[in-house]
Structure formats: C-alpha cells, structure tokens
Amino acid sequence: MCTQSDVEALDLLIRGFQVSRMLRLVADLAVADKLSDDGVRNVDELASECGVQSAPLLRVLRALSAFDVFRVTVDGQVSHSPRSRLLRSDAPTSLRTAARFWAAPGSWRAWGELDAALTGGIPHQAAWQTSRFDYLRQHPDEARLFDAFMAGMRDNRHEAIAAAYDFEGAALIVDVGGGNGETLRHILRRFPRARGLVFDRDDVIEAIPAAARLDGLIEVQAGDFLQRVPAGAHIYLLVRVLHDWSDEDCVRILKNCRAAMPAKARLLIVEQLLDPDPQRGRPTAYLLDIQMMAMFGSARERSREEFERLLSASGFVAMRVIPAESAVSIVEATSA
C-alpha cells in the first residue's frame, strides 16, 4: 500500500521538468557565480547584475530554495547552500554546464516528442526535422555547450580513464569521435611520450584551440567515422561514442576501426555498462539510455554482453573489462 510520502515523492518526480528548467535559467544567468562563497546579496542587486527583473528572479530562487538550492530569506537576501555552490563555474565538481546542457533547447524539445520513439520514430527528428548531429552543426553555441559538458563530466571520467589503463609504449593514440580532446589531454599528461590524434566532425575539430593541443602532442583530423578511421595507431579510443548509434552503425564503426588497426593494436571502448536489472543499476544510467532514445531513436546504453556481441560481429575479441574510478568502464579488444 502506498503512503503519503510515496504520493509526495512521485508528485515531485512528475514535476521534475519544472525544477530542471529553473536550474537551467539560473545557470544561464550565472547566478551562483555572482554570489561569493560565504556572502549574502540582495535579490535586487543580483537581478540588476543579471539584467533581469528582481520580482520574477526572487520567485525562481525561492522555489529552488525549497529544494535546498540557494538560501533565500523572507526579505530577499540570497546566499549559497551546498547544492547551489555546485552551480558555480569554478566548483571542483561544477554542475553548471550540466544544468544548461540537459535542458537546452535541442534536448528539451526532443523530450517533448518522446512518444515518437514508441512507434519507431526519433523524437529529436520529430521535434526539429533534422538529425541530432546536423542540429548541433546548425547551432554552434549549443554544440560548444555539448563539448564543454562532455569535457567536464562530474564523474571525472577523463582522469579516471588515464589512470585506469597503461598507455605506456603507445606511440600514437587515436580518439575516434574525441570531441574537444579532453580525454587525450589527460592521457598525454600522464604518458607524454605518446602522441594523440582527435578524429571528429569538421565543426568539432575547428573549435579546438591551438592552446588545447599540448604544444603539438595532439593533432586533429576531420572526418566521418562511419566512412573511415585514420590508420596506423597503436590504440584506438571510442569514448562514449557507440551509445549514440544503433547496433548496425556500431558494427560499421567498429569494422572501420578494425580495418585501420595494424597488428597488435588495441581498441578501447569506454562506456557506462548498463545493468539489465534496474534494482542494481544507477538511475542516471537508465535516464541516459532514454536520452539516447530521445536523440537518436535506436541508440542505447548497453550491457557488457551486448558490447561483446557487437565486438564479435565486427571481428574483434573482447580481452577484458577494466573498471575506472568513474561511472564508465574500459572494454579492451583486439582483432580476432
């Protein structure tokens, strides 16, 4: 039998989109950055600095304060709570970019068309009449927000990948679909005798500044990994790439990697392994699975067994699974 607490908990889940939208609003305005760590400011001052009206801003901050995000007094004095400090851009585990990304227009409208997935459609396509990656190409501000979100994941995945695997002896590491190169930067800081190559769409590559290429240790190359992958590397990385694609496209990507790999090269698939039992898995993993469905239709999070089947179908042998100090694991494979 359900209790009143069950009713209240489900009611908050039902209305969770309202909280997400308010969090995006204050993250876009950088309200948390405008508050010193231990200081107090009047809402009128904050509103003036943000370029908005104080009355509606107060109402939003008051609503968030009910969820322990910010502290707001009855006379409009605003200060930080532990949760609102996580919205500061300089917080060690900042969630400001996440708050902006998850409720950004591209994703927000696609979730409104989630029903399309249940009849074989793609919610993002239904919402925007274009694919996710074409949308990002057409909306560079949101694309760069996506890059920043991936680079600053709160699970510390980039450092965790570099720490979990021995890249010593690899002369060239190709990060296939490597975004802005954050994973490679962490790896090459630990293993400076290697070189890195980020292979991604032209608009992504063009957004990587020279200063982020570690004085030439990282090269960049534009291309489509559904067509080909640069040849001759010792290690190929696929970090959070395959979950964007259907099984058929994953096999295509993997076969392109295999065709590019010399003898004894290794493939590292870095993904969050989905537990088929939701009573054991992380709630965020299943939310991400639905995000993939909303963005791409048949894309998905996968279990260890599902990745092993994809590898086998692509001519690879899965050697081992290496857990990282993060939500992701490293699936190591070599050519069969």
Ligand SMILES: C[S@@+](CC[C@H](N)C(=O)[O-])C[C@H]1O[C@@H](n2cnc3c(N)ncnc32)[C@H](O)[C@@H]1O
The other form holds:
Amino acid sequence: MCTQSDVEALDLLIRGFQVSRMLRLVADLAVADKLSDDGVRNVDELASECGVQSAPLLRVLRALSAFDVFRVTVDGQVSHSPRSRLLRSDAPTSLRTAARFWAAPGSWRAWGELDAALTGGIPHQAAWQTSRFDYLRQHPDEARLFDAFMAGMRDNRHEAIAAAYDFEGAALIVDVGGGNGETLRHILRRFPRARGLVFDRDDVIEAIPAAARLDGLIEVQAGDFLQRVPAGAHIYLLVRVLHDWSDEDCVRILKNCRAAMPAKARLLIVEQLLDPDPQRGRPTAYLLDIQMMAMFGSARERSREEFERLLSASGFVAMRVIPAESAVSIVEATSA
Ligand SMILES: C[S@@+](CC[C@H](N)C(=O)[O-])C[C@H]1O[C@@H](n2cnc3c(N)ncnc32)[C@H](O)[C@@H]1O
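One more: the block was the form predicted on its own; return the form predicted together with the named molecule.
Expanding to the full complex; the earlier chain stays at the top.
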C-alpha cells in the first residue's frame, strides 16, 4: 500500500531536476560566499553584487529555502542555514563545486538525451555531437570545473588511498588519468621519498599550476592512455578512470599499463565496487553508474567480479582488494 508520504516523496524526486538547477544557479553566482556566517543581507544588495535582478533571485532563494537551503524572510532578508553554509567555497566540506558541476551545461543536456542509451547510443554524443572529453577540451571553463570537482569530490579517496596502501619503497608512481594530481599530492605528503608522474590529456596537464607539483616531486606528461602509458614505474594508479570506459576500452588501457610495467610493478585500480543489489549499495553509487551511461554510453560502475574479468582479460594474474576509508576500494594487480 502506498501512503501519502510515498506520494509526496516521489513527487519531490520527480521534480529533483528543478532543485539541482537552482542549486547550480546560486552556486555559480557564489551567493553563499556573499553572506557572512551569521549575518543577514537584503536580497537587493545581494542581487546587485551578483549583477542580476533582485525579484527573480528572491524567488529562487525562497524556493531553495523551502528545502532548508538559505533562510529567507517575506521582506527579502537572506541568511544562512546549515545547508547553505555547505555552498560556501571555504566550507570544510564544501559542496559548491559539486552543485556547479552536476548540473553544468555539458552534463545537463546529456541527461536530457538519456533515452539514447536505451537503443545503444551515447546521450552526450546525441546532445552535443561530440564525445565528453572532446567537449571538455572545447569548453575549458567546464573542463577546469571537472578537474576541481574530481580533486575535491566528497569521497575522501585521495587521502584514503594514501592511508590504506603502503607506498614505501616505490621510487616512481605514475597516476594514469591523474587529473590535476590531487591523489599524488596526498600520497607524496605521506611518502616523501617517492616521486610522482601525472599522465593525462594535454589540456588537463597544461592547466596544472607549478605550485601543485610540490617543488618538482611531481612531474607531468601529456598523452593518450588508449595509445600508451609511461614505462618503468613501480606503481601505476588508475583512480576513477576505468568507469569512464567500455569493457573493450578498459582492456586496451589495462594492456597498455601492463606493457609499460616492469616485472615487479603493481597496478592499483581505485574505483567503487558496485553491489549488484541496489538494496545493499549506496544510492549515489547507482546514480554515478547512470552518469557514466549519460556521458559515455556503455561505460559503467563495476562489481568486484567485473574488475576480475577485465584484469584477467588484460593479462594480470594476481588481485586483492584493499578496503579504504572511502566509497572506493583499491584493487591491486600484478602481471607476474
Ligand atoms: C574521472 S577523471 C579521474 C581523475 C583522477 N584520477 C581522480 O580520481 O581525481 C578521468 C581522467 O582521465 C583523463 N583522461 C580521459 N581520457 C584520457 C586519455 N585518452 N588519456 C589520458 N587521460 C585521459 C581525464 O582527463 C580525467 O582527468
């Protein structure tokens, strides 16, 4: 039997996209940053600082405040709620970048074409007539937002990897598809005798500031991991990379890693291991799976067994799973 609360809950889920879009709007304008922690500001003042009209901004803030994001009085005085404080850029667990990223134009329009996936198409391609990574190359603002979102995603994975795995004795660690290098920075702070190399697409590499390279401890190299991976390191990382690719492309990337790896090198795949039973998994894990479908078609989140199959199809012989204090796990593999 469905209850009135089921009806109300589903009705809100149905309209979730409206809330996402408003959250992106206020996060883009940095409204939360313009309010002091305990202060109150008139919406006219806020609107003028944001360079927008006051009346529509008030309506958006009023709708969000109905979800406990900001507090808004009937005469247009705006202040923070606990949830709106999370939209501040300087909040310790800030969700501002997430609010900007999930509903950013590239993703937003791809989700609009989600049906394309059901007949074998790629929603992002249907929406933009180009692949996700080519789109990012053509939209540098969104690309850097993506890099920042990956670096600051609220799964604590960078620190959790550094804490859960013993990198002692690894002279060189290559982070394949390492984004702006956040994972390596966390590892090298704990294991300062190691050196790191971030390998990623050219526009991502060019955007990494010199200060992020930890005084030369981290080198960077542009390239395409579908073609090759830098050779000779002791540890290879693939952190939230394989979920962007079909099984066929994953095998290609894994084989390129294997070809680059010296005999005793180790490969660490860091991904969430999807529980095929949605009653047991986190709801956000299944949402991320559909995000992959929207962006890349047959790319996906995978179970432990699915990673085992990919690894053995790519010539890796050993595998163990190391839990981390994060939604992700570390899957360690060697080729001999
Ligand atoms: C989901 S992000 C993961 C970033 C980082 N490992 C992390 O966990 O924050 C995937 C990364 O793969 C990179 N990438 C995509 N295609 C690539 C390719 N063909 N060659 C090298 N890097 C690629 C992207 O630029 C992006 O930085």
